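Given next, in structure tokens, is a single chain: the form predicted alone.
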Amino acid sequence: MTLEHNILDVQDFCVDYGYGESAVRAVSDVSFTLGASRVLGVAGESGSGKSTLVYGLTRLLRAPGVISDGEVTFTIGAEGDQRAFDLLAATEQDLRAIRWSHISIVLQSALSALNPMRRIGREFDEVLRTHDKNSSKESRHERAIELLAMVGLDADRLDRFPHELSGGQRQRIMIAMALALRPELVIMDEPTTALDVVTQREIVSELYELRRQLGFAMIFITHDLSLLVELADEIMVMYAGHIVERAAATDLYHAPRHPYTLGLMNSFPPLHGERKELSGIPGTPPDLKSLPAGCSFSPRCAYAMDICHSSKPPLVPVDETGRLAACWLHDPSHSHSVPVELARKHVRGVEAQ
């Protein structure tokens, strides 16, 4: 039986705006791996860290955005024949040489990323010529359509400008692109959020479905905790640029520990259900310049303790399920109750006390 492997080994990353000691540390201290052919969403406040940390993985920071320390590996081949790739210390032509073919992205924006004066076909060409200079251009004519109807869309597209698509079509196209070259790495920035929930749901279902036939991994970042669960194995929480939970997507979305999360699950309606209060989560994100003493969620926290505002929590392991979460309410050192919220169990897709 062939095990898998971690495709990407991230450790203790780090990524500073500006220089010396006028610097803001936008991602800190994050660690994790990713599994071939896995899904980990990453979720989180607009000015989280999420995509500065994809951004900084990639090699992508535009300045004053500095990586200012850690260690990332990403690893390609079938196991036996494995390459391990420094892609911190990577030059810029082991860059050209990865992107694409080997780790591509899909932004936000699609009519941002798009060649408003080019046809869509133009821009399939242009990828496919450049990673092969030795194909024709009738075979890189017939590699779009396949790739256009792995989307969902129909060959005429092709002939059409970015403007003349929707929001959701030329996101489609996006994802076609990104998958031209079969990368093993996709990594989509927050690719849904200008669309209407009903083309979300499409687009993650038909993501769903090209990474169980193709085998890519995946990094999926959205604010909206409700996407990841169809989709991720694992969903990594971030708050002020750190990592405030972990854990395996179902257990998460049903079971938080971590009072942050909790208040992303209540700023979204649900789909299906009984309806319910939104909650959402009382305060702004705090000033990466100046953040508070110990969490950095205390401020906003109705749960905070004295200890809260002082000292900041490790990101440990805090249930039988192995998720971690860096909250003091979990640590068995402080006389107190857990609150009942952040107390449940998942299991077999039901919440239990």
The other form holds:
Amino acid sequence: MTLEHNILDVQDFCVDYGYGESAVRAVSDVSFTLGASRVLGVAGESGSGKSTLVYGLTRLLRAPGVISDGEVTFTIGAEGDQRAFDLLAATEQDLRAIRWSHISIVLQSALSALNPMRRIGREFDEVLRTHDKNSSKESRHERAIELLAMVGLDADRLDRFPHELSGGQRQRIMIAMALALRPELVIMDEPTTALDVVTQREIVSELYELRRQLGFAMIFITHDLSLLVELADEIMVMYAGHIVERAAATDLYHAPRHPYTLGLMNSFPPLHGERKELSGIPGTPPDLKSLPAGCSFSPRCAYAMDICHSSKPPLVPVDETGRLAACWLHDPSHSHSVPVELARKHVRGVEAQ
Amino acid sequence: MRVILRRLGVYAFTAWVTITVNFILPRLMPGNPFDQIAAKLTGVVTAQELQAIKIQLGGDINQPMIEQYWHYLNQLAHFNLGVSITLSSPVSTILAGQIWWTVGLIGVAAVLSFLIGTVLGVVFGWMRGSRADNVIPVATFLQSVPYYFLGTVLIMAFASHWHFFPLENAYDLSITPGWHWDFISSLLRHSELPILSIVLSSLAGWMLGMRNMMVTIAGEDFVLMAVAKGLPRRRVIWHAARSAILPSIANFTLAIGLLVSGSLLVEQIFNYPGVGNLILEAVGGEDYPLIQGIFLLITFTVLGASFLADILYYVLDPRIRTATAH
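Hand over the structure of the form predicted in complex with its partner chain; the form predicted alone is what we had up.
Next comes the full complex, this chain leading.
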């Protein structure tokens, strides 16, 4: 692939729920960039702000969610002919033009994401017609069949209502629909969480294959790190609205640097490799209304030191590779030694893909 | 289709029960219609006349019950509901003459109110959280004003005091009814205030119901998806409204069922002809055949309306269609 530009550039992005005094910060100072055709995984427990982040970026937040700060630049087009959009300043009309043609989204529950009153075919037709008014009904129908074939479904599914299909079929339909207009960026908000492991597995490999063919960039949200390591180039772990760690997928998976990442990994059985005891993370995600002082994770952290309870660790590079983590353990001026689980060597050479 | 037939069976059974109760009830009451009429007759009454009245009222009362019942069903099948005592003409003819006033006035008002209320509900539901929410207390107030009070105040203000509208009747009684403009315009003029009063008092209910459903449905993922797909706003609203309207449609068909009985107040207040006024006359005059006829008419409109509701739901909601087919 040639030199890639950044399709998405996010700086100091903040989302609040509510206004003024009662406002709760759900996403706090998040910055990242996403290269065209790259996959960014976002992991974290429920309530960590990962979904709020992407709804905010795509301006799909509903009241009382408000974007309170930040900059989001979305850039499309080949080299030399690039168009950049300031997503936070875009008008409703600009957004309508960008939505689905350039950025599409797949939600966790395909059953509720499909209009229960409509046949699948009509949903496809509507989205294709909206973005290409001159297309003929036949061509749209052809395209819908082609899209279904891409996710391994027969054309007769077009005549069905959502409630007549299985969970896996519905999610495949959502994925097919997300790809209908060949968008540059597809956002997947826990697309496999509501499915059984076998279907989950199938859909992940299909996504992998589709991405290889079509080359769209993807933000994949999940709480299952083992799933992400196969799909993502880079993984971002969120806790209480903050990014706590960000690194290349394999680095993060094989050598986590933040105690929370380690905890997340121990909460899921690995798809491959030896069996390990699942330890999970003690305690519950914090109440965003009353975050603990210092590091938000400190009350649940097995390695917490005095400073963790009083001062918030910045997201900084923790080694020569430039990977980021927000943890005092990696700051020599506060910590004498890093716990061995958080200091594993990188497995170089097995970089994703 | 089988589902509809099965529902139809249930309604047929209900109709039969209604008809039978309509037959039994008057016979359980102390005294009987025949005595009532006989007591009202003045002058010399011959035995023949008495016998004639008996037959008029649905057969010889001395016949065995089962034969009377059979006779009654037979008469009913021929739309023969007997002869009104007070008005001295066949009940079916009287009802046929009066029902159109009720359907014309209250039916039109109900449809108008439903349409306007639902559209307003969609709009205000979509604009939730904005200043448009101020409409809720106003609507709740309108909804809680009793109809007879609202109607009376409207008459006092706009017909009696300011003379914007005619006071009473369905048309200017000095005009001979017929297909000419004078009559039709008079008819329309006289229906304005009653329709306005009905719409005003029932609009809020439709509006609030639709608004609440819209707010609920607008929170659904598929509406969010419609936005994410870049659909124009009216299409997004349509996605939500199509689902939100289902309960309103069911309620509307049920409201049609109550139309006949609900006409009583309107027709009294505006001195408008129709079944509502007829009910009062019939009860006041102890006119048994007429009361029975109206009773049948009311139950059959209620039954018909709920059957309509069933069919509409079946047609409009694919989930029900599938659930009932298997």
